[in-house]
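Coming up is one lone chain in structure tokens, specifically the form predicted alone.
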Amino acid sequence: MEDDNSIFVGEKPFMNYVTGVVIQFTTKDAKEVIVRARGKFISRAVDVVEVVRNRFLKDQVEVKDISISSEEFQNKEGKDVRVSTIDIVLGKV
């Protein structure tokens, strides 16, 4: 799959997330989208997930994985720094 079906959740309105993903399946008819986050941002897309299945295309999509990780690297001050990471594909039903 390409990564242009790819949403990254992070510090934007909650909003903004929920509407790529509907668009992404909608206007661009995409079969898979993944949504992607770490750190602090998991639960939020999860709760992007979470809308878009049972509001926006209630029945029209569903989680086909859910993938978790870490990644390390350094931070500014040079600390190896840990992070955990989720990818969840939703596919169309």
The other form holds:
Number of protein chains: 2
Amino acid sequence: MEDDNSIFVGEKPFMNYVTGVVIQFTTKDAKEVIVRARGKFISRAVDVVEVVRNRFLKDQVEVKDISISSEEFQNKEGKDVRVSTIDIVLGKV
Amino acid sequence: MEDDNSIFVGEKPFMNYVTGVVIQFTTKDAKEVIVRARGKFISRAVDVVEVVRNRFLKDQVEVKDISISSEEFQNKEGKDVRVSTIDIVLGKV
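Now that you have shown the form predicted alone, what about the form predicted in complex with another copy of the chain?
Starting with the chain above, the whole complex follows.
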């Protein structure tokens, strides 16, 4: 599930994601933006949200909801693998 | 804020934390356990919760609340540093 209002955090430079969220709220006038990540990038997604919320859009956006889940899949060797995911919903105050 | 029902996830072996949460709910009969972490260990805290919830205490515990925040402090060089934190509240179903 990927849509215009989702920012999927991975290994690109940190500020790419921060800017991506800010642009959604400003230029694109989004009411909500979902910051999403899997595995080790979950920590980074939380950092992105905290920097947006405390610095770039201070007093303008807030965390509306946070959910965590697991995705299960088979890796190249056919072994079952589980990875954690996070969805953080940011909304205008 | 550290109390008996908090498990602070860091760099010890992964299963230590999983076992810690399970013991709180079983041997110590806790109603709620808070899994907490800072910085890069946030991803790991989510993994701990997902493994407890989906495997060891499946259908017995659920995520009641998740909150994220930031801690600010000065490092050894006197520079202001920010670190993200997460608190995940697990409760009996």
